[in-house]
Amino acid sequence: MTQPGAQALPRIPAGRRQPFHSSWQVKLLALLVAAYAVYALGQLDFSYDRFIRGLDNGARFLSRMFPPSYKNWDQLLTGFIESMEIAVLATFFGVLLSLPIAILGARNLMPAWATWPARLIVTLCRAFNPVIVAIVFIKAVGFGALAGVLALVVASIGFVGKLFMEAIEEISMKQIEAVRATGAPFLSVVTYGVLPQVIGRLVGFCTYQLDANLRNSTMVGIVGAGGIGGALFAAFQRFEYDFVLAILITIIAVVLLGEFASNYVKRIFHV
């Protein structure tokens, strides 16, 4: 019921009712994505048979996995820990190198000469995988852990830089002022004005990116950076299927475990 002195809106026939809205530049593109699909599709040799042929072979590739087998268990315990010696160091030092580097980022505190140097850094991190990463670093290191360490490194640094470099740049200049009123230096600016309003979130990126990098740490170790993804690679080429079974319930383990950790360490810091 309309309200006296209300003006009454526009009824909209039920058959000229749009719920979306679109221009003919969004239909437009939406039928070269369709036709680019089809193309694609076409290029690169899919066919029905050849997915019905992948059925039977993964549905025979799965039942040589069962039941899982833990007879090297000493290998697998011996790539779970290094794995996560790998996962804590990449953390470790990745946060550590992405605090400076996000500071000197961030544009409400630093000049221009300052923030692009240390955005490019970021943006050069987080450029390539980290699968890539770790074969440019076995080049130049050998195969091991240290390669993997380095690699997760590079990877911290460019997601836990970024997203602490925006979180400072979303922060309040209020208390960072009153700080600076004080004449405190720079540092004492960044202890007391910036890291009080954003340490809950860094603590929160730096859980996440310890869960990241246990994940990772198994990719990494594939192409022979250390870790149980080494153990994940010869398992397969010596075709012992159900000890990769064993390996890849491991390395779920693995993953919930940290995230349980990561939730107890959020709960403890509110975050």
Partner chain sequence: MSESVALAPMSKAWQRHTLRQKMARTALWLVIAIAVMLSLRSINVIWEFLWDAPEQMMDMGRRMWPPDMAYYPKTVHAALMETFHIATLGTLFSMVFALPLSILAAHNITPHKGLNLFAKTMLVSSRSVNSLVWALLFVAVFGPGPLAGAVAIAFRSIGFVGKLLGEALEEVHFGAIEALKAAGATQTSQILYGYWPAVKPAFWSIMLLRWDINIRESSVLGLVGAGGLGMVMNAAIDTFQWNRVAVILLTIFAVVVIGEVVVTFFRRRLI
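Predicted, not measured: the structure shown is a model, and the values here were computed from it. C-alpha atoms forming the largest set that superposes within 1.5 Å between two forms make up the rigid core. Positions refer to the first chain, counted from 1. What changes on going to the form predicted together with the partner chain:
In this overlay on the rigid core, F61 has a C-alpha that sits less than 2 Å away from its partner position between these two forms.
Since the one above is the form predicted on its own, can you give the form predicted together with the partner chain too?
Shown next is a single chain and nothing more.
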């Protein structure tokens, strides 16, 4: 029903795709994903009445969590102080170690014989979850905070090392060339040519890593590597769910505070 005087819309030329058109591949993929979800739910013996029972359980669970109990506040405090100590030490030593590794691994500064071992170290550090690394270190150094620190140092090398390496590879080589042209030794090239170009991003990575370590230090305690995680796990096993909630609230608060602090640090270095 075209109105008189209205021109027919120009047809979309053959070679051009219509906007917002989803191809059959996309539709097929969506279908496959949906089919997979149903299949996997079956594999995990998910059933409707189990879900309903779970919700019942959940309601009971929640009612036992409220109100949070700060009765054992001294336990909470010692656990948190230890968690923070673990996070601080792990970030400090992790960053300290990942600096040389990242410089060794940067392909624009170093020959191949130096880059591939450094890259291998970083990949190995990234491959395993901190909890698994913590278990290995518990075997090596016994239960307690040291295993937690070592596990998170490894995690920090994996994260900061990788990102810092990539940041170094993206720098402009002109400044490096200029510093080299003055006859500067390698260490001066790094201090005056490389670091000023990446320091802002490095600060960002470090503050992020401190955040991540703070969060993870609550986790490594579950396997016995010190920090608040131990108290959390014990509270679960003793069914003291109100204390669990108190710990969780404190974790969230501390992580939020950490986020504010890292924003502040970034402002100081105006990143």
